[in-house]
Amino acid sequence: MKKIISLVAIACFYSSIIFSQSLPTPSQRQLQWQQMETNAFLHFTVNTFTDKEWGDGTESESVFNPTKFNARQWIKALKDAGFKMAILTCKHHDGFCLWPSKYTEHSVKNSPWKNGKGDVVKEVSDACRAYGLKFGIYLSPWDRHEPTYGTPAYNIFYENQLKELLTNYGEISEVWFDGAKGANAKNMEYDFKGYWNIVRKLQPHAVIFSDAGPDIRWVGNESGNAGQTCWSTIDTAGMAPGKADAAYLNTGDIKGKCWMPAETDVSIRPGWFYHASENDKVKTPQQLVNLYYQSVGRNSLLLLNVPPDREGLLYETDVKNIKTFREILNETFKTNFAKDKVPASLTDKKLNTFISIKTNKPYVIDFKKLIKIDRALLQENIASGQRIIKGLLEYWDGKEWEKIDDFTTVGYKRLLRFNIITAKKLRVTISESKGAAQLAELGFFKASSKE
């Protein structure tokens, strides 16, 4: 219990809670993080090579030889599909590392691959610096290969390898932790508390992500599914990595004094690793847009996973189909009919300037003619806190207002997606809300034919 109390105070403190009118706030580094929107995550190690999603540590460093490794052309599909970030799995469960640990023989250093002269980690590293892409990293805590795996010094050796990491690599900017833990090593203690502080001396602007954040929270599930209600605040009492509510880090909490944000990660793919025989069950575009209203729309950030192939490169219908998946995007939201019929602060894609809406005072949108729309956004203020609860968005068919959507939490962004309406007017209440609601920016949209 101790334990998890220390958890629950670092993970409050590192959130850098600032109180506005009693409301938490996120620190500049969270705020940086939501609004890149869409990172991706490269799932890549042995079970690339063995077929599995999970390796049991006795796999021999021969197999892994990916011929034809290309970072840059990971990087560079990433960049042409709008990406912001690549988190790299340089450990997983199975304890190869990606990179050649001092620590272990179980990694490149080992393999066939650049007659174990290689160096996965520098190459998508420096792939990302050049591409403008920011670089994460996800070192597993479950390590099924390290003999001290289930004692004390099990955490020595895996703090060693994460100081690799952060200090070989240039600028880090998130690290991804989870709590995933052998059954064969019920009393392994992961020693959080000392593997944050050693992110946070060594990558002080870098995001942490866990179930209990310090900075950034699981979203509950790996479907792509934010709650329609989200909230970027939750309480962390009782949560460790690992050990938390998934139906609660969905919805966030409304009276919770943490502001941390969720993090919404799913796969391209049935798997997080690639399969061969998964290349049919590539998601669509259409279905990446959707995964995108599901969490950027709805107060998250999508981290989707493109799983490299046992050549080295990102598979060809991955690549297509993430292209597209922007190209949707930036039709759709290219045009705002809300330009020049608001105020300027409510299009200039800036969170720091905005209006004040008061509780149950509509805000009348005049267009001074007809328009089709079917999509709309919202987004608020943030760094003053997150304080819609409720919302309505109607039209004037000519003689009266007619609903078209309602809505609970706003937040970085929300998205509403309906049938297209014609109108020549259109007004949004906030019904409910924390205090006068800043809203930063509104929008109003017709969809890409291709969605």
Given for the second form:
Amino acid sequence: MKKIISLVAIACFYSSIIFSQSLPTPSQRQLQWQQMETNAFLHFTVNTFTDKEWGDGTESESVFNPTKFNARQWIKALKDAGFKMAILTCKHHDGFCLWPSKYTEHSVKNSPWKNGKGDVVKEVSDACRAYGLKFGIYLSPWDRHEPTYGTPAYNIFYENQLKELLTNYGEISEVWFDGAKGANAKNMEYDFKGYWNIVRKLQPHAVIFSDAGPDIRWVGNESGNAGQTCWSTIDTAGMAPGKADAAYLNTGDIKGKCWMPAETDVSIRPGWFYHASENDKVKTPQQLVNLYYQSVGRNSLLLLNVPPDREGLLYETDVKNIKTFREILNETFKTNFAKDKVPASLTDKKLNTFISIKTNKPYVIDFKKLIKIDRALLQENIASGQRIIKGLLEYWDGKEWEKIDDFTTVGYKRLLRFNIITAKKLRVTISESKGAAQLAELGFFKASSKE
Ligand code: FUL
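Would you generate the structure of this protein in the form predicted together with beta-L-fucopyranose (FUL), following the form predicted on its own above?
Shown next: the complete complex, the earlier chain at its head.
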């Protein structure tokens, strides 16, 4: 564990010196990742057929038989719903591999599906390419089937599997290292440093997720809630996958020296895997919209799990709800009332065109006519670091300035939801910031009635 901690700490120390005089800043891959906003998780394995959440590794390969398997149906549905990447559980804790790995017999090659000739990883990665989505992999370190688990030989086994996935399936854009491990699991000292080196070498553009980064951190819960205050910076001392302070990860750290934005992973269903008994518990489009505000709207990224069913298809309710979710968001954010009322750089949807705002110098937007709004959007030019600590949004009621809402961190994106107000003028005041704030985008909207 010590090795991992020092690897992350050294990387952060150097990046803070190289990229900025004082503030930590994102790497290119982190910057690109954050702007994807909504990605999808695909949990699929023997559990789908045994109705479990955690398989114990004794499942027979014969249970895996998705009779109508169609990865293109999954990815088309995700594409239509605006998701930018799909991350597949290539191997979950049960050890069953969705690709015909050379290193184990516990895989699709011994299942009845396509007479053992199928490869889910290939079909999903091909479908992603066909529909223009990025593709990411989840390879559970905790493996309840593999006999070498608990010995140093397991690290070699794991690295071999990682290499198969990183070399045979084209571009991989995210690698998800799950820290989960059952309370009674065998002791196992994972060589995370070695795993991460392999990712860097074979897929240098991929972001690496774990509780403790090194690129992306966990948000600290599985309910879809980034902190109201959410810094993209943390300090990784004492942290490792499976060993992290959830509350600290949730808010990040204003003083953190390491740029490591939070990813909010949450399932569209109560469980991570498909269970027919949960078909009437699929989150509604409105609940999904709430998740968007609570994650992307708080400087995080939403990784929404949409698990395929036993036939090997995304279930109709899930498909319908993600589609409506996107339609609602598109409608809400269609008309920005700030357009043409503020410098073009604030509404051009580019982070690197911005205006500098000094603290406690209110920035006034005069619409010259009455407008009705109930949503606000702020974005920082995070390439120069995350600066805004605190701010205030007010409207002119004809006599004086009235508070609409106050906020803490902005970072990549801050969305504010408030009761509808009618006003001719608004003003934004940044009351605390690490130097001048670099405001990249500003928006005021009237929410869709379907929210
Ligand atoms: C957890 C796992 O134990 C769950 O099964 C799921 O994969 C979730 C995303 O991560 O740690």
